[in-house]
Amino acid sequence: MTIRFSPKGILTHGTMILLSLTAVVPICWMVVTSLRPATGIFEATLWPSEVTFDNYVYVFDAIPMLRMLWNTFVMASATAIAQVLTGLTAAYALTRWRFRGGKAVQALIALSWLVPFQVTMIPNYVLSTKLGLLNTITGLVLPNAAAAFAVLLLVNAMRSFPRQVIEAARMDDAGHWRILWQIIVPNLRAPLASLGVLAFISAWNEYFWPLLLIRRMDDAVVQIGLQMFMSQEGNQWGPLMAAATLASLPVLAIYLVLHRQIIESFMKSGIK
Amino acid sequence: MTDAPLQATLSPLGLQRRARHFANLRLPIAPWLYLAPTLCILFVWIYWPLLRSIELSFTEWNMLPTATPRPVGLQNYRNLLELPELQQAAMNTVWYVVGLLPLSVVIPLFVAILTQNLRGPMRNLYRSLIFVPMIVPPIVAAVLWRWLLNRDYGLVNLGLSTLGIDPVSFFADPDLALWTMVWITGWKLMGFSTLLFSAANSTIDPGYLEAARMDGATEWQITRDIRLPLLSPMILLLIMMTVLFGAQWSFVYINAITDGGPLGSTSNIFFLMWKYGFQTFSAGWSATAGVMTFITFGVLALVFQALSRKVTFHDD
């Protein structure tokens, strides 16, 4: 600990760390509160005088949250793998080759990301009507499955893929499908895996189309769970607090493991 | 169909005519192949849908699949523009972004500035606290804030009752719902524009504070004169996404905690699309409302792209 006792350290220490009380404050309170018996829900104390897991069971009981979380985690794993495949394809064609067109379809993915969702809404809702895809999972990955931030990122990392390589490969009369396979994902690992990573998290804390989409629990994803959970539930604070727990733990999990690359990751790709 | 570089490289070893074999190989389709999957969903999901909302903000529709758009021409426009409903939402839309650039913007820079100095095994965790809203799913993050700003039970109210002051109904008075929608989508982005501002101003070269410093500057000149026109980048990003981004993100803590209500006073346009698409079945005003929020944000892209480029000019 290097903490200085100077005016200038206090000023500075004293900022952060009530910007960190702010931040995690909040969903500490989340997570006690879930711990309290029913009895002891309005206490004020930091920690419960009495920690029981009730509210969970409750949760359990009322609404398929293992379903949900299950059903979330496999919309968010696909719409990741998605994401990477299209953006690594997409990605090289724009970075290896230079053709009519090139610089048109950079921009025109690069402006997709200004196009609110609220205003295509409407016809994605009709088509996925019309395809069948109203509550069910690929619905809610299909629209997702192609982000201009990954195009954007991997091209960004590919433009800095050193090119001897990709000429020596060339010289053994390697095909294009190899070289991207072969050579450049294996030594893209981390740019790869932090897009991963992040279009996990993002695809799991999406709520707008699933909003949409989804109108059966059982076919839900638990951000539109609670949702629902919460207009059923009104005020019943622990077990809305236990179901709010349970519907964060995978991201924060998975935060407590990687949160510097994802730090990092997030912050060189912008924010939506 | 050319690649330059690779026949560059190729001809001072006398290898052009293999290079030439090589390009006449290459079929002119194989990037579109490439391209395809990202264009097609693009496409399917983004651009044609575009087109179609621009098409449906001239029809009156409510979205049953018997019924057929019927066209209206100008209709809708002149309606909505009336509608004092819509002009409150695009005039909360506007406070929307207004409340958020405190909290994105200048509490932030002003928070990465003053902490510059710090060093140790705390930055790290403070930098790791500070982020953790940011991945937090919003619904929970509305869920926890309607339950920390309750009025009779909430954490924030016992606060203020121990300071003596009376419960605030923070959801239910209709001048203050706003702003509590726009600080749960600030609490959410805080630290994350923090560490922006801290990782742009680490790069500032040291050079130039040592040699203001041996001029005599002091940090305050040093920060105004240096820091801040250098930061300018950064500042007008986070200003810009605040700006095109910040009622969208309202979006789940409109839907979720108040509705639009108390009075319409949390409402923005992003919620009313919403509301007239699927709620009152008005496909025609949703559209409407749709490609008017478009152009304009569209037009703001413009504007910020055209102040970036003076703003990078200025750094050279």
Second form
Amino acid sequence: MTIRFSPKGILTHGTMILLSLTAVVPICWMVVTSLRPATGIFEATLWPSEVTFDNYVYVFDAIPMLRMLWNTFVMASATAIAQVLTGLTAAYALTRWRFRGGKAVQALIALSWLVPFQVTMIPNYVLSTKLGLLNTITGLVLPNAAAAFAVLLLVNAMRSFPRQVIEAARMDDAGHWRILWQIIVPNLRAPLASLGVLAFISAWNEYFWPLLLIRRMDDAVVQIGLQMFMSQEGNQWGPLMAAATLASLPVLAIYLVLHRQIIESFMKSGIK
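Would you mind giving the form predicted alone, to go alongside the form predicted in complex with its partner chain above?
Since only the chain itself is given, any partners or molecules it might have are not part of what comes next.
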């Protein structure tokens, strides 16, 4: 069997390999640096001459890392679930119900996507203060419980759903609630899974809103904890990379579990 390489194929695969290395090398550098001793933190070798876990021990001694990881997991999970639920119900209403001003409502939702967080940050902070939501997970979740991206993504997914299936369900006297949860949702697992993962990662990486709302270390999220190893006098690269490695593990685990649904969703979106 002879394998032929065309110039176009070589260029395509070369570009993909380069992009893959661009994504993987920083992660490898982060993990390897977290295993280096303080005296060899800037060694120009692919693997540390002496492997140590002192940086991880220092991280757990310096900040409440496990507590921060739990806070971040709860906050990111609640935000992702809220965005999926609000996006699902809003998308169903926009695609299945005909009402005056429906297109205007969808246009306003799309325009809200263009509003930067800095514009709404202060009003959200004042409202959270009056509601007594400072230093709470609820205060971190509520402003991000609905997202225009989630609504628009699921609107496009529902518009491509076969109308004949829904009409057949209506003929069997199925109501909107039953159609949504027993017919549409099971067939939209791929876009729902990809939306959930993207919302989880976005909430997991959130920094400015927790920095503004949380004042106690025990209530803080892991992104605030990473900042503790950065100062004007210099960064503690070993503990910083160890904390960053620990903060990356939950996201990588979720992606490994749901990667088939995510790839399937992106492939279908690309085909459309």
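This is a predicted model, so every value here is computed, not measured. Residue numbers count along the first chain shown, from 1. Note that the rigid core is defined as the largest set of C-alphas that superpose within 1.5 Å between two forms.
The Cα position of residue 212 differs by less than 2 Å between these two forms after fitting on the rigid core.
Once both forms are overlaid on the rigid core, the distance between the two CA positions of residue 223 between these two forms is under 2 angstroms.
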